[in-house]
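As a starting point, one isolated chain is supplied in structure tokens, in the form predicted alone.
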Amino acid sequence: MTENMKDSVISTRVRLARNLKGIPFPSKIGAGQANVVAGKVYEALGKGYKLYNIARLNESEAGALVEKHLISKELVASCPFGSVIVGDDETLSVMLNEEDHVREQVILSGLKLEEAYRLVDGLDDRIGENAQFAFSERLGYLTACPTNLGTGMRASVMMFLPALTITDTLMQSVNALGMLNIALRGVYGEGSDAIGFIYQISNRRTLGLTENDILGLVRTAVNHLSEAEERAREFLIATREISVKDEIMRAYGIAANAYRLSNQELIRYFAFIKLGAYYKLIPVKRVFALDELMTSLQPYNLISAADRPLNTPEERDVYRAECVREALKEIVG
């Protein structure tokens, strides 16, 4: 991974969509059939994994899984028989009975497309040994949504693109990718917002492409956007130096000293602190630590990890600020 990629890439996710042969798609499934799906997959994985029935989780537990990108909002909101299997280190997970019977995924920090695919392919082999997948010689893996036909694979990279956003040149850079069929989405996928200048870059289609084709297309797109972001950061500091530096230092000053911080403030300030690290205005020891901290301080994860009850938004904001003040002492300096 080149230096400019390190400054813009956050994480890599590779996901495979699968359905079991002879069982209706989840939109038509019953409780008994959903249990068959979950049982076959969980049996295939064995030790080192935990099975969560979404209907049995409380709001905070389910919300924390969404914030960690281990499950989708749709699984919580509209899948009565949904469940998820999560590996002990939360790198590997499998959503069950969402849009498809099986959504296997691997999430790794940094740009690690080939490694993520290798891991999810191994997971797929293990599940496939215990459950026969619906497959067509002509169409490939059969999925509920036609855009997933073929390999059923979605490779995505989470990118931090502040300068392209601030200079309003992001879509120009994305449109330049043209025939690569690359999608630009928000933090939580299709229809979500790009909070904190963070975007998901992923392939649009899978039919007619091999897994290596998809990995190559996404890597090309990430490289293109990383280089464009690098140029935009140079342009940004050259044309708006005073205002950019002021925004960065104000963000750090408030985050390091605030008595309370809302989640929206946290996301905005951390985005500018990261940009300040790039410009060497703020001596951040490990930028990835800021990403990890931001995830852990999202509302539901904050509630789960707190050392005291957080019953109101104000209490959460005060506790979040405490955590940020202490963490920045270790991360910066």
Second form
There are 2 protein chains.
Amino acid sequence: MTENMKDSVISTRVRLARNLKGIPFPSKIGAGQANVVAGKVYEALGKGYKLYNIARLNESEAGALVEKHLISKELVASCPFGSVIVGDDETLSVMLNEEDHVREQVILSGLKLEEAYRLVDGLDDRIGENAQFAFSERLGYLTACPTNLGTGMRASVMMFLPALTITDTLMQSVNALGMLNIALRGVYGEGSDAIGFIYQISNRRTLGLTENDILGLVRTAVNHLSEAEERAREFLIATREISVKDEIMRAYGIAANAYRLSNQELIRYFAFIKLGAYYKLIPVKRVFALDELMTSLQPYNLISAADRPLNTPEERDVYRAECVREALKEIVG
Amino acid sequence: MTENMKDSVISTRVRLARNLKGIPFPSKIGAGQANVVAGKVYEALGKGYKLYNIARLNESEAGALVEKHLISKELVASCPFGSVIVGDDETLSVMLNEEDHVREQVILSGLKLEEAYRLVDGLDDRIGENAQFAFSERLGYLTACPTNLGTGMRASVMMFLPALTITDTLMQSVNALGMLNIALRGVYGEGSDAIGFIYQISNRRTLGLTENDILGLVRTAVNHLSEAEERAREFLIATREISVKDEIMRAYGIAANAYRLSNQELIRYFAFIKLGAYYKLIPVKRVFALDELMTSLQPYNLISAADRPLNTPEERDVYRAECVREALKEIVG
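Structure of the form predicted in complex with another copy of the chain, given the form predicted alone:
Let us now look at the entire complex, which starts with that chain.
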């Protein structure tokens, strides 16, 4: 990954949708068949993986998995027989009996499309040896929703695009990608409400192209947006230097000192601290540490990891601020 | 001064109003007689003092004197023949041809009523040797406004009362002083708009009591308010610990990092930093340095002291933030 990509790419995710031959799609099955699906997949993986039955998790445990992007909100909300298998380091995971029987996923820090695909493809091979996938020579892998048909693959890259957002030129840059059929989604709100300036870029099409085609499309889009973001960052500091520096340093000053910090504030201030690291205004030692910290401080992860019960939003905000004050001393220096 | 007074007293000011016998009050005279007044007083003081003719000062120079409480706004706005004599260290000053011919003043840091009176009395003696004051055996010193008649003395103490303000119990404490006839005035706005939590406490009566009576009254009032403030600070931290710490540390975080700071923000944040010093949340080396810094960063003082022209509010806010960032590194450590 080139230098400018490093400044705007957070993580890469590749997932493959699969269904087992001879078993109806998850919306049509009961606990019995759902268990067959989960059993076959878990058997294929075994050691180094844990299976979680979503119905048996409490709200915080399930919420923490959603915040880490290991499962979807839908799995928790509307899939009574849903479960997930998570690899020890949480890089590999398989969501079971959500919209499709099997959703194999790999998440890696930074821009690592090929590596992520290689890993998920290996996972797919192992599962495929133990379970026959529903596959058509003409259509490819069969999925519950036609938008996933064919490769069943979604390659997505989480990008940090503050300057394109602030200068209101993000949609312009995305529209220039028109032919690539790329989807862009704000991770914490859309448009001017995209408080953390974080977006997910992914392929819309899964049918009629190869896995490598998809990786290429997404890579092209990420490259284009990285370059546009880099130019926008130069423009921003050249045209609004004081106002940008002021906003960055206030965000840092508050985050490093506050005694209570809402999740919204956390997302907002960390975005500006990262921008401050880019402009070398704030001596951040490891930018990825900020991303990791932010995930670990999302509401449910916070509850799971806390050294004391956090029953109210106020208690969570106080604990979050404590963690941020301590962590920033380490990360900034 | 006791410890608790130290935490709530900023400075002491004593001023004496005098008029010269045989010359009409300033509102009734022209340049000629006003010069006679100024000449007689300046002659009495001489070395170590500078005379400024207000009409010859530019807006910033005059504004800077107002911000340092060396002259009144009225002297600048509506006294065409007004002038001021300022001692080298700005402790002693004499305002000339404002409402009265002569307003002798001493300002000292901290609570120093007796010392301030002794100094202003010495000044009064020197001036009185060279100029005969208008004096009545029955009424005392004659003044343009009857509220100054008698001693012509106003003893005032600048107090920092954040907890009484935040807990909305300041008026209650002041009302308990009813019989003392004490005036309380917010220095930067009144009531809940008193952004810096700074108030001036002074005697209302000047007639029918001695100078020592006045010093005693003001001292009693200051003592009472200091104790009430100390109790309110204990109550505040006991009942709203997180919210108070949060507000203090955010104020510090912003002040120490911002790239642009309005005067309103400065006043507000410095008030919270001082409160943070009291609670030992912020290791402030010298609290008086914060008070001095705040005065030096008021708009006109800022313009006068700056190393470059500050023509717009934006330029002033940027320069103010620069000064604050640098100064806080020295003052907090």
